[in-house]
Amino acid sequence: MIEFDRAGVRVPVASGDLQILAPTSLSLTEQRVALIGPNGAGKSTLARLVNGLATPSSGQVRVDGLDVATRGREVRRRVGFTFTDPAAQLVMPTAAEDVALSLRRTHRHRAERRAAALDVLADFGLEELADRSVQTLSGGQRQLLALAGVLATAPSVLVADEPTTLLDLANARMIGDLLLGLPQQLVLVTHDLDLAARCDRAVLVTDGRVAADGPAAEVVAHYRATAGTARPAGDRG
């Protein structure tokens, strides 16, 4: 279970401090939820601070009853955490190297970990693609290696920060369908408010709160139908 008590993010300016993230109590019990809203509406602010990316200046998050401020190791063990661009996360040459760095914890062995590192590829359909540099992957290929090198360590939620906006219309279908079938709970941050509307519940963050929360399919809709109404919120993620 994620639980924001009362979590809220400021940040100091020149003028004081700017309040990113109201502070917002929720629970998130669901195995797919969706956060949407406009950009800078403090949706981002809101998934990083499952485990620890963001920190409350105020309130407490926890992830399964573990305080992501005093216990942020532990959390992230259970938390893996997806980019909107893999190029931040992938940082070893080769694929299979990429996904053997997120194993060095349980394979202590080169070896072992070339070789369970293998078997996560082939697992992603990523097998043939083993040796080869990152840099020549394409879009999908290393959004779904990035996935790889997360889910390699068995984490018990993921939260994926806009995995499709840099992807073609195929690509991000294929990501898309591959994150709603996770076993892990899943908080997703998307613009793509049709594959929002899949989840089983979506939070809509607007101006740093927390504007609707309930069944995706009615919180997308209400989002749909008010869009044009919102205010903008400032660059808060």
Contents of the next structure:
Amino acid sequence: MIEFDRAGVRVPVASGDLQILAPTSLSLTEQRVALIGPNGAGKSTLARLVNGLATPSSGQVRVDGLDVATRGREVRRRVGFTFTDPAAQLVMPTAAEDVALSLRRTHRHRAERRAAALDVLADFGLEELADRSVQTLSGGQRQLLALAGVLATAPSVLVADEPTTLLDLANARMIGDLLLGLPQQLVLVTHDLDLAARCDRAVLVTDGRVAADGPAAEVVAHYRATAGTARPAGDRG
Amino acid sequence: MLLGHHIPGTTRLHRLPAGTKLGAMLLIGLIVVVVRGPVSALVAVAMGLALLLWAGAGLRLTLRAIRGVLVVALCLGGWLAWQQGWASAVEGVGDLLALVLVATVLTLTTPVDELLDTIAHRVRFLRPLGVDPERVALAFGLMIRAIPATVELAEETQRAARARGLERSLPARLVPLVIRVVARAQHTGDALHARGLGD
Ligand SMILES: Nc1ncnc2c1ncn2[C@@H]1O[C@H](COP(=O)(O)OP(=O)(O)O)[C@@H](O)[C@H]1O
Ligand SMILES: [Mg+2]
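Switch from the form predicted on its own to the form predicted together with its partner chain and print that structure.
So here's everything in the complex, that chain up top.
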């Protein structure tokens, strides 16, 4: 369970402080939660709070009752996070080595680690690419590998920040289907409204605050109906 | 740029334990820096080249390994020749090339995972001082990775500048590169943090 308890984020800017997320209270218990809204609305900020990549300047965020600010280490073992651009996330030369990196904490011996990494790759249909240089993989393969690297440690929650934005249609569909079918609780930031509508709940974020929240299909329909009328991103006066 | 890449193989060098290679690399590096004079520098370069060929790099890859640092080496050489004469220039450039070649041999023949294990194991003794061996190993691994990644970004930036007809403008190539390298480093830091690897 993910709880936002009046969690707000302010960042220092030249002209003082900028509130990029108004104090927000949410309790996310659904299996699949979509975060939608225009660019610059604060979706990533909200998502990053869940595993301590961003810290609230007021209020609290808790995962399974653990305060993210003070129990970050334990929280990060429960919460996996993937980024829009997998290239920034893949840090080792080959696919197998990158997955093995995630497993360093749980598998002390290199041979065991390699075997476990190959198992994980096989789960994602990537076994053929185990020893390929990460730089030679396609965008879809890279995103799949990034997911494999994060899910290798079996987190109970996955936060995915626009995982399909850089992908072509076929790969976006493949990654989207995979995410929605995961056993983990999923917090999915996305501009793919069809994908969002397939979640159990959607939270619409605009201008740094929650504008709508409820069953995914309804919130997505509301967003579709009003999207063209919102102020553009960054125009906060 | 070859430094930071691993090419699986079965040569004698591939089969040596990572610890031995790491130790040898540090020793060779020390000797190269300590022993003065152009002759020893040339000997070191020849040795580095021989090792690289022995590692199964072949002539083309070996040339690629040098090409990556050639610009830096030539600038350094030109400056040294002007400031201190030819002997210093040969020594400076030779030392640099030798170090790059030896480091390339290490990464070429050793999987990063094995290097990380070895380093983490070797710096264990620092643990009482509050040093986390895993973090040291990870930092080292990232350093090695950062070199080819930066070269890749430089190539992309170069292409982007060319697409706008700006390939002759140094700022048009340099400024975006610096920004992208910093941004990439930040993203990578975030990603490692998110994977719980910095904890
Ligand atoms: N560190 C920061 N400093 C200043 N502004 C920031 C910072 N981080 C985010 N912002 C701003 O906060 C707003 C929300 O950002 P973000 O959560 O990334 O939006 P989204 O993911 O919905 O596109 C944006 O206008 C962004 O420019
Ligand atoms: Mg975002």
